[in-house]
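Only one chain is given next, in structure tokens, and it is the form predicted on its own.
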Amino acid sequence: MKFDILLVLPELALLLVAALLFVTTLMSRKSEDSLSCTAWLPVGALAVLGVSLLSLGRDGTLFSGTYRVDMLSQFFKAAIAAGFVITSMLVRRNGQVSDNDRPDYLMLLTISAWGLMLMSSAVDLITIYVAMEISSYSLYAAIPLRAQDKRAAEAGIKYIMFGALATALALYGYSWILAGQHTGMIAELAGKDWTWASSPLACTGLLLFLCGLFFKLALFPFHFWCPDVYQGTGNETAAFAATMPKLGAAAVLVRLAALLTPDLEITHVIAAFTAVSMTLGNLSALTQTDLKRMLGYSSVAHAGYLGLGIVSGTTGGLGAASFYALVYLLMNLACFWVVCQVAEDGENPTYTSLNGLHKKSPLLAFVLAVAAFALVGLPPTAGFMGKLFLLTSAWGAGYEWLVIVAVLNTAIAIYYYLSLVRHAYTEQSEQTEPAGETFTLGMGPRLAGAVMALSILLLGVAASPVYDLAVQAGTGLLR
């Protein structure tokens, strides 16, 4: 089969600006300013998005039909680019890694999108699973970047630890899938008999393999190490690590939904967990101080949103999860925008460290509101146009009872997502601080918040154009 290399375009562009911080890498152990010399890093993750923009039409296989390139993949792609761009912005200042091992951070963090994007393109399991360790073990040596802080070592630890469990799940069910069915193409699983009465080894063997996704997206039942590392790592890694690797686990997700139909039992047991999950994580989220921590458990919850359209198993559905997927990244990394701009010392911030934002920096506490409104789900925001379009699909799919759970765990992530803007707006700060903005922004940091920002209110008002896009990306995925 021919190898057309305009395909891999996007992939190509991600990879060079790994290649050159690895070059960099090597020249700054002779440099003190690793910061200038990684300054073009977010001028490349743009040059990387605009590849993946222009790569949204393009469509075939490759490698023997095990990596594939269609609307999903392309969708996806230009997603990872996108928050790429934005997390390349907030890494590259990170106060926490020392000069010499900011390169090498940068590079690890590059490597771990860089699978992610594989992940998008991979319809074979084995491929799939070789993309996601790509993109966990640089992650693995990131996370414990936090100068002269235990909790990162704690955190590090746990994230090998549960990663491990994890992998082991997914290649411990990529087994009995061979076993049962006799390939790992997803092609042609999706014409297979997935009922538990005809092929109870296959059926155990996915659900086995799909733990491993679960891992990734901090999904009940593997998501009890989401907290601790989102708390015990740096600010900015944090902002990575809860953002990224969940576009990936996304993207494989809804390929392998296909399997899948509403009434088999693999349906039931994935519908099941994301209500456990979206109510575990809220009432987690509850009684939380911590910014991080709390911004931990609601990813709990928010990967159980996420569920709702992949057990509805239709094409809106899964374009309602591949967009939300998109939504939730905004909304997410617009919130840890926020967190490491008010945490200057690298300290993770309570509630209280937003009390009277709006004085210090009314940029800062306008993200922060429009954040929040789009993670709880209001109009005219992102978030609320996300979850009409979750719950409209699993209402259509049959799954009523798991749109009331949806609704009513949406009214308990009110408090604690409205607490955010309370204290940036009405509490008083204990500090005396002089009139005026007090937050010192360049204009690159101004600018990505304000990109933010109005993406999540424009794609509250016009969703159209991009839900679109990812209802054919679904469409493609179940003809």
Given for the second form:
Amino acid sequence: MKFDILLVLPELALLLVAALLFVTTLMSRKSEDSLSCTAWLPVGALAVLGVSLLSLGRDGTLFSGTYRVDMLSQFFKAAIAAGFVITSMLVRRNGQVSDNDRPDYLMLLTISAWGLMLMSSAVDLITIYVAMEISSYSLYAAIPLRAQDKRAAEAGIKYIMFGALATALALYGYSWILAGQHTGMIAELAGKDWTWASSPLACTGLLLFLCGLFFKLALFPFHFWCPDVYQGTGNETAAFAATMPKLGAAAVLVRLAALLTPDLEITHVIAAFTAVSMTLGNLSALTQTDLKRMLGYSSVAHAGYLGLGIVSGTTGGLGAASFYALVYLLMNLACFWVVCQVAEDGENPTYTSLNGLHKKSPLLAFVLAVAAFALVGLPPTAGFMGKLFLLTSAWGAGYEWLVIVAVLNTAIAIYYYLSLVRHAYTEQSEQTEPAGETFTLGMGPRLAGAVMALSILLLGVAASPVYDLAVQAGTGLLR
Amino acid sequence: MSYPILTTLIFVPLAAAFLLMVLPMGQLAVRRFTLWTGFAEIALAIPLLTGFSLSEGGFQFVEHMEWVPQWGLSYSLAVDGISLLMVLLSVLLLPLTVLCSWTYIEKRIKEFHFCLLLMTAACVGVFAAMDLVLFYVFWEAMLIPMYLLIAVWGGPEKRYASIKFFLYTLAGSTLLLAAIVALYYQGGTFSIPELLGMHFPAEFQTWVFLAMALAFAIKVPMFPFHTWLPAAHVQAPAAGSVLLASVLLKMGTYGFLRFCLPICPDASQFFAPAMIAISVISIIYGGLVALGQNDIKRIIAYSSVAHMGFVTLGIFLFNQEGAQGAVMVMLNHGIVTGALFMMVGLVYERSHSRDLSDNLGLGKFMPAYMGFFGLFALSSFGFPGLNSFVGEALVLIAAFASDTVTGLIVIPGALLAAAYMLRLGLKMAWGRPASPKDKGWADLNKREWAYLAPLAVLVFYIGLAPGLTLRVITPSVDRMLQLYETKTRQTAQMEQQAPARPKLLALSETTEKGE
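Cool, the form predicted on its own is there; where's the form predicted in complex with its partner chain?
All chains and molecules follow, beginning with the one already shown.
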């Protein structure tokens, strides 16, 4: 088969960025050089985004059919590239990473993003597994990088231990699927019978394999690592870990949804996980004071919302899940962007750290408000549109009870998201010294914040074109 | 139609809000800019009045555009006689709220007027939306500016009041979203006119009604979901209270009238006794609690609970007088209670207290103020010849026509309104101050006259010549009732054809379409 290099241009572009960072790690070991010699990273990330957008229409298969370039993969690659642009701007200035380690740290995150791109094109279970591990290993190394902080070591160990467990389960599941269905290719698996009665071995295997993805997504019951890791790792790293791996997991789950139809036992199990995930995540988030921990639990709830689209198993549902994954990336990144800017000292911010934010930086307060209301699902933000599509698709698939659970969970979530806005807009800051009065943001971060907020609003009022892309991505995956 | 009037009425305040935030403006410029936007908005709304056909009960000024075609979402706007009045009321209030906040609001002026403009856009959108999702978007969009109005510019307990307001109303409306999704799957469309023409199975109607009714009942608010209202009213700045009382509460009753009655007629009929009972409780309870208050704003807030009880009562009586009366009370309560809240704000600026005991004996040195206050207070309890009388009289007539006992129970509610309003008015005008401090507060200035006079004119106009308003309302109300009656008649016929089967079971198996 002829290897068409144009099909993998986004991956190559990102790999080139990783390679350049590797060269940087070899060249610069002086602390004063470490920031300046990685100054090009956001530009490089933008170039990757450009290449990914240009590659949106590409279609083809590589590596003996294990690697598929289609609308779904290209949609997610573009989303990953967009997320990488923002995170690269955030993480580059991470003060908690020692100057000597900075290029290595950035390289690790780039390789992790690269692994996620591979995940979105992988259509064979073992390829998915390998891509997932490429992405995970880099993060295992990056998460403990928080200067002199024991919490980071704890977070790193937890992430590795839970990750290893999930990996083991996924691999074990893969072997069962292979034993039961005699193939690991998703396209072939989609044609098989997935009822419990006819293939219990494969069904168990698929559930175990999905556990690996649920770990990435922080879906119940694989969510335990999430709040602890977010709390322990540096703010900037948490921004990456909280958003980017979710995209890769969502891409694979959307692909695997081809195996799931609403009347299958496995789908019911996932629906139950989804319901518990939403409820547990939201109830736990209610009691948090640490912002990153709150966002960690809220991401457990959002993994549940994403599950609504997966279990619906329709083109609309898969489109809704893809759309929501992109929207979630923007909403959560916007929140973490504010968290990183507020905690200039690198410490974990709490709700009270947001007090008087509207005075210190109207832009930060505005971005936070837009992100928080989007995470609640209030119109006219993209979060509302995403939730509407998800709820509508789940109802159409016969999961009315799940829609009711989701809606009630939205009501629970209002309180803690509203607290963000309340502290930013209505509480007064206790700090009186001049240093605490304003935040000085550079042009780049200001631009990033404004773009995220506007994108969230724009995707809310004009969701149609992007949703169309997401639906195209979902089309063709179903039997 | 020469231009898309409704879109203009939504996007002019939106554009103004954006400009306000972008352009560097001083405090006075911000106020003037918003005021002129308000006047422009009124001017732009005039074609709605002149072009509205009084003989048609259907939707007019229709605007339609695809929004998210994949899900059948459309940007669709139109008004009928019911929503026209609400749109006009929303538009009218913009300049008036700017004027009543001119000296009341002293901090974060730009953000305050930004919120007022957003509120106006959202309120017009709610009443004009002809797509369920679009309706929901506007319904929810007004929550954020209203929350900020209370939370930022409110009184000492603003935090508690704003959170309570937000949580109550948003929690209620999440179920509305579930009902909207359910209607889409049952009816195959989000279009309100199309959904109005469909007849859904009774069991389905029951669930949709319950989900919608909870959202609307919280917004109205009906007893026992009313507890957010006094807190929000008392803590909100004058303009916030005005918008809350005049427009926001109407969104709930509008929802009952627009969606519950024609889309869920069988469920409405089934739940009508409960809704009537709750309405009557709201009237009596609101009146009794208002009678025992000493905070002027709290008195008016509880009076709103009672007045809105008249509206829901009128709606669930299912007769022409009841529905006409309900819409009339919606409009008149918007005018009168809005005016009363402005008057409370006005006296608060002078006394810095909303306590009745701190605002006694104003008649001596503020005759014009007390003149206006007396007028609005008289109107509020339904004094003949003033606007509120018309609506309440119609609801009372409808109540007696429907059931004498209901009518007899409601009468004390109307009397209670007279009691608490007269107590308030008399004490404020002639009460003896507890401490003999010199209260030489200035009477109304020109600006204050400017925002009270138009409302006073409306009080007299609608009260003395309610004909035009009724002519605007009646065809639309008749159409709604006709839809309701046709569908319930169909259900009754089907029930007769299958008498042996339980009602809900038999109806759940069929979905009929048609007028």
